[in-house]
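There is one chain below, alone, in structure tokens, taken in the form predicted on its own.
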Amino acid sequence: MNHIVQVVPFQDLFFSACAIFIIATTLKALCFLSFTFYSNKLSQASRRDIQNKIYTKYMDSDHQFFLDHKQGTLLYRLLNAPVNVGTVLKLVPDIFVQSVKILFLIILLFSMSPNAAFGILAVGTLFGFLVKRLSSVSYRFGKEVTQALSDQTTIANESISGIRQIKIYSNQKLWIRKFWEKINAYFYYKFRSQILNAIPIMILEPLIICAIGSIGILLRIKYGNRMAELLPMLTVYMVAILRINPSLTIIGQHRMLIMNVLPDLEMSYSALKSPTRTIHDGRVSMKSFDDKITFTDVTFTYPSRGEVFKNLSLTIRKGQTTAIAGPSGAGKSTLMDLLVRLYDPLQGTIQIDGIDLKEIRIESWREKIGYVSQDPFIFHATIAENIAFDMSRYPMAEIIAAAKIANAHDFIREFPDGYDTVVGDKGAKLSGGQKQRITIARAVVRKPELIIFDEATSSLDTISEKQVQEAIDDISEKYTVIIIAHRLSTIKNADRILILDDKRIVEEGNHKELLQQKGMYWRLHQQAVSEESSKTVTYASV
């Protein structure tokens, strides 16, 4: 270290000048590396645990919380708003940095000329006033950009996963004008929010050039010829002066600009913050479903519509096929919603093997259900990915005899790769038909105690429905299966059959003996036979 010192001249000025000049840069690029990393980490991860947050949420929401809310906005408050929370984070060190270094130079006015410095004040006091009021202009504009962007969101989605149904009906003209009457909304409020948040930029340069020019003059008036004496304290007010410009013109833009984003910061709170409706766990596992399914003295009904079951009472055994049919709007797939736990009963109770269906965990009791819904949901991936899910879950060997079962596996191997054939979005590659028994597949490689077949054939064509059937068929000899129904025919091989009509079950036995009853089922089934016939005699003549 003394052969360091003897060797370096630090008693020379110019050479502790260059040295201190050195360690001084260089340590302001490393506060400026550490502060641009830190402050883009805090965005990042910001946005990244809001986002979480917001989907663990949604993830956790009863079902009517989806039926209340657009997906567009469901997905912008997602995806959209956080981005924003995270560019907040980022400006707000920046603004705290910036008011420190004006904190500093004024100061140093202060200590040069505390009427100058208060003239300085003054300007910067002007500016502050002028940025809160065009800030105001400026939440307004970001209230206009996010509902714009919401909806060209809800827009979007909506036509491109109805893109069938608008082409077939012609109807491109309507949504393209819908999709651009939005985006023209964003680019008006959000042109004229860009120039709102220039303003600061244009405003603040003259303010300051003013001010100095005031002061010089004042200067010039007060001390007359004796101005150059002063002219080494001016330079420094000035230099001063402009060091302050641009840290104010800083402050000035993030506040416009946060108050831009502030409405998507009030959304990103309100998705986090407000209340929603969940289904609460039970305690109880359940290892299996011996005895039967208690429905006892049932009533429900939907926030938004009228009541839906009264006092209903009804009993499922294992090892048996059940088929519940009705009329259209009877309930029959809200009350496997409830059986799967989508919604609690207002009143009555569900039990599993006497045990209340509330305190049983919800992830044990559905991991016993295999479902089939009338729509069924194919998601961007391969056909082995589709009926497991999960791939790590499942072998091969196992994905393949699901197949079977579901009679999938012959058209699977038509297809060139196969199971690991991408279906496309939706499963645009593949029928109504292979869909359906793809998630009949998916269904049965759980290994599920109880089936739920909710309409499962009410969308598909003749030829289709037969090769379901015969799955469904299979199916019920191996399994306890219930079988919503819309058509008769694919019920009529069930152990029982439970008529729901006007919020209970009103009838109630196997195919012949509610067909003798000559009730609502027996009503159904000539209807269905009178239809039948009706489109037997329609080919013929064709």
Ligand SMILES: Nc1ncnc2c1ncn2[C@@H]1O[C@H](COP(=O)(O)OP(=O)(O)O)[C@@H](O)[C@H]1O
Second form
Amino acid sequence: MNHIVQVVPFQDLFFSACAIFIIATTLKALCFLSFTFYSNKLSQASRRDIQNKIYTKYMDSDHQFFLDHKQGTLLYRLLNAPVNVGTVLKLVPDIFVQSVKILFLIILLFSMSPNAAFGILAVGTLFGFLVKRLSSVSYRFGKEVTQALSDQTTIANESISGIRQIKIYSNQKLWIRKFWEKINAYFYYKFRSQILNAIPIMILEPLIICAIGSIGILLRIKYGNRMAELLPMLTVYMVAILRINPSLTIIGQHRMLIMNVLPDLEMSYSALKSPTRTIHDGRVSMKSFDDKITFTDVTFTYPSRGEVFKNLSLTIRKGQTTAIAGPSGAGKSTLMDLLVRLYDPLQGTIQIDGIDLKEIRIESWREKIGYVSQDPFIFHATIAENIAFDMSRYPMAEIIAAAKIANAHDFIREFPDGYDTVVGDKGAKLSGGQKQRITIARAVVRKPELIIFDEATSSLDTISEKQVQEAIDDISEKYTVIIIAHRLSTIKNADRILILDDKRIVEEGNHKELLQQKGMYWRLHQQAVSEESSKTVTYASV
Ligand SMILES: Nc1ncnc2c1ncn2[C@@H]1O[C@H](COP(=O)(O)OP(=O)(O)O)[C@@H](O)[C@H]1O
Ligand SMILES: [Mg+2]
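The form predicted in complex with the ligand is what I need now, so please give it after the form predicted on its own.
What follows is the entire complex, opening with the chain shown before.
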């Protein structure tokens, strides 16, 4: 040192020191900045990409996937769990940085006093061991937190979707209690986890103080009165310890937190890695539907259920109105699900104009179908958007024309904002019949070659039913239509009526022919006629 001071003038040395200090500080700031920038970017980008992948997977999954999972669980996996993946990715680099810091300090200590370094290592190991034990508890607590949060999402989701029913049955208190139980469980588990995660901070300092104390006593015993000579070394040693303390605490805490959110990470991982259950797409692009649909010896079962169809065969011709009737639960909707390829038959084939449905590109076939189901799906948007789905696809004139065909134009015009009326979640501002007519307009606007009405009027009151039925009758004259029949009166005029019962088609023909056959249709018809209020007689109630 003396040597340097002699050679280099003091002023130069001072300036060099200042320069080094400035450069070092700037570098440190730059490192910190880029570290913050990249770690945040990495964590946010991975959350986004994971969410995107999971959502795409959901959209590509087959229909059964959604029947097999709770909505709340699916939402949690998509919205909540990936957030924690981002959190962990931010923590991991920090653990690395802190570990490097500790390593440097330990090396420094070793060069000065191996004994002291060993002392610190011993404390570190003891601390690591404790954190490891606590981490496994943290993981267990984390699982409970995840479960509670997922349950909470499920309850909130179900109750908001079913708010009408809840109010009608005056069930609010029950749901408030259910929700309270879940948020309270979450409070308890989360609070417990947070306290547990704070333990590393609480224990490290006392541990270090004990270590320092013990080392001090050892030195006192060994060096006695020569302690003063050790002072410079002791100072470095203390500084090192004080620097190691926060780093160790951070590592301990991060590790606890990672273990705490590990269940979420596992959930995201399994959501990403589980194979997507999709229906295999065909290659033939359907140009048009020209002739007929045939089911040949179709057998179908749902998982965990007996056969719904066994060797079922039927033909649906282009240009005709085909009615399918049968008791509730006979499989009428399932038949349509097979036709639009939400499921594939276990055995047998479905052909469109002689081409196996499995060979046809699903999208090219579904484009040709308009589907009106029993419970209309209306989303929170304008009426026009609800009809078009994608406003860029259809000019307003076509949307209005479709609404006219669906018998909806008049009531839509009566809203102050007309087609721009926002209808509220699930169409809360519309009556059942209005919603149904909007979904009919939605089916028509696509200019489909086949329109399916699956018990489209069954949940409507008499007046709404009449309005919807008029629309269906009009459409039946112009389009190829399949009507899943609910009331006998609605299928009388169909070109062909198929009676589905006992896993197959048991009768077929038009109204007249079926009456002559004096079979099931005839019996039901007799019953309907004999009852004054024939309108209310349904297959479901027979
Ligand atoms: N996703 C499903 N998983 C298992 N069973 C189902 C599923 N959907 C319907 N089912 C059962 O299949 C049968 C036919 O149902 P469905 O086609 O809805 O009858 P329908 O429309 O004639 O009333 C019923 O017994 C029903 O319980
Ligand atoms: Mg049905």
